[in-house]
Structure formats: structure tokens, C-alpha cells
Amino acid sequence: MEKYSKLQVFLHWATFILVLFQFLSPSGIGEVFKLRLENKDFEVGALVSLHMAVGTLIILFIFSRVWMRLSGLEPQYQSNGQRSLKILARIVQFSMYGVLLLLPITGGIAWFQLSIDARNIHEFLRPVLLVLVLIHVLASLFHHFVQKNSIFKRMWF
């Protein structure tokens, strides 16, 4: 079994924790954005700043992950003979990367350009990411418990 590097494992799980934080923490950024649109007084609190900082970290981590993947710095895919599963896995992985790149980009455009369209796209992408993460987690569990292969262990410490 060829494992991912320690850096790749760190980036994977750190991204997961940061995304989980973004979904679970009440940043209040939506309320502040609305005040900005209405040209009312607002304060950018610590949670809003933290939300933007975490989004920036996520995009940096994802750029690093995509660069490593495209540079061939990942272990070979463990084929179990099912080409359709490999194709589906790639679609989900790259879709997740795309959404994880687009979320901070659309959030940044919404915030700095006061773009309602970018905000709407940002909000639309949140449940899309949840579905992709759910598929990813279920596929990992399927590999580990049903197919009993070592794919899950490759991305663990």
C-alpha cells in the first residue's frame, strides 16, 4: 500500500476541520453583509474576520492539494478492476476541489464587491459541498468496511 505523504494527509484533514468550522461556527457575516448592502453602520467582528481568514486558508490548502495531484505527487490509484468506480471517484474528488476553490472566491467577491450574485452562488455551493463530502465519506467507508481494501488507510496518519 502506497500512502499519501504526511503533508498531503495534513492538508486533507486540516481542510476537513476548517470546512467543518466554517459550517458550524456562527460568524454573523450574512448579517454584516446585509448591513453593508443597505449602507448602514456595521462592525466587522472577530468572527467575521475569522471566517474570512479560514476561507483564505482553505483556498491555499486546496491550491496546494490540486498542485500536488496534478504534479503526480500522489500515490497510484488502487484499482480493484472497476473502472466506473475510478471515474466516479475522480468526478467527486475534482468536483469537491472545484467547490472548495469556488466557495472562498465567491465569498471574497461577494464581500469585497458587494455582489449579491456572488453571495447567492456562495450560498448555493454550501449544500453542494455537503453532498460531495457525504459521498466522499460514504465511499471511504464502503472501501474500508465492504471492499476491505486499504484506500482509507492511505489518507490516515
Ligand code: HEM
The other form holds:
Amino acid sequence: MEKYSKLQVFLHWATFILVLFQFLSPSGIGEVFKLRLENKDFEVGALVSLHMAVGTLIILFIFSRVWMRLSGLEPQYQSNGQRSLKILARIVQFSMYGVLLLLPITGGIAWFQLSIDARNIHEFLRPVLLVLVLIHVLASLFHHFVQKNSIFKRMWF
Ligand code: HEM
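For comparison with the form predicted on its own, produce the structure of the form predicted together with protoporphyrin IX containing FE (HEM).
Let's see the whole complex now, leading with the same chain.
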């Protein structure tokens, strides 16, 4: 079995935890953004800054993963022979990379340019990411428990 390197495994799980943090931490960035739009007084608290910093870290992590993948440094997709599943897995994985890059980029444009369009895209992409992550998690559980192959293990330390 070809395994992911320790760095790739670290980046994968660190990204997972950072994304969870973005969704679960009550940053209050939505309210501060609204105040900025209305030209009212606002204060950028630590959690709002953290939301932006964590988002920036996610971009760096995803760029490194995409770069490693495009340079052939990541293991090949482990096929169970079904071409349609392989294509689906590829679509979900690349969509996840795309959404994980677009989320922080649109968040940054919304914040720095006070762009409502970018804010709307930032909002729209959130459930899209959740659906993609759900499919990804269900697929890996299916591999582990139903097909009993080592796909899950190779993304572990
Ligand atoms: C993958 C990275 C990111 C994820 C998963 C994410 C996720 C979220 C979530 C769940 C919210 C709503 C909850 C809340 O108000 O705290 C939100 C709001 C917001 N985020 Fe992000 N964010 C990311 C990156 C960024 C970055 C890098 C910036 C700015 C530099 C940013 C700017 C904003 C703004 C301005 C809002 C308020 C407007 C809105 O409700 O859409 N985000 N983000």
C-alpha cells in the first residue's frame, strides 16, 4: 500500500480541524462586517482576526496539497476497479480543494473590498463545502467498513 507522507497526513487533518473551527467558533465576524457595511463604529475582536488568520492558513495548506498532488508527490488513487467511483472520488476531491480555496479568497475580498457579491459567494459556498465533506467522509467510511480496504489507514500517521 502506497501511503501519504507524514506531512501530507498532517496537512489533511490540520485542515479538517481548522475548517471545523471556522464553522463552530462564534467569531461574530458577520455582525462586525454588517457594521462596516452600514458605516457604523466597529471593533475587530480577537476571534474575528482569528477567523481571517485561520482562513489564510487554510489557503496555504490547500496550496501545498494541490502543489504536491500536481507534482506527483501524492500516492495514486487506490481503485477497487469501478471507474465511475474513481471519477466521482476525483470530482469530490478537486471540488473540495476548489471550494477550500474560494472560501478564504471570497472572505478576504468581502472583508477588504466591502463586497456584498463576495460575501454572498462566501455564504453560498459554506453549505456546498459541508455537503462535499459529508460525501468524502461517507466514502472513506464505506471503504473502511464495507470494502475493508486500507484507503483510510493510508491517510493516518
Ligand atoms: C476556508 C476558510 C473559511 C471558512 C470555512 C469560513 C467560514 C465562515 C463561516 C462559517 C462564517 C459564518 C460564521 C461567522 O459569522 O463566524 C463566515 C463569515 C465570514 N467570513 Fe469566513 N471563512 C473562511 C475564511 C475567511 C477569510 C480568510 C476571511 C477574510 C479575510 C473571511 C471573512 C468572512 C466574513 C467577512 C464573514 C461575514 C460575512 C458572511 O457572513 O459571510 N472568511 N466565514
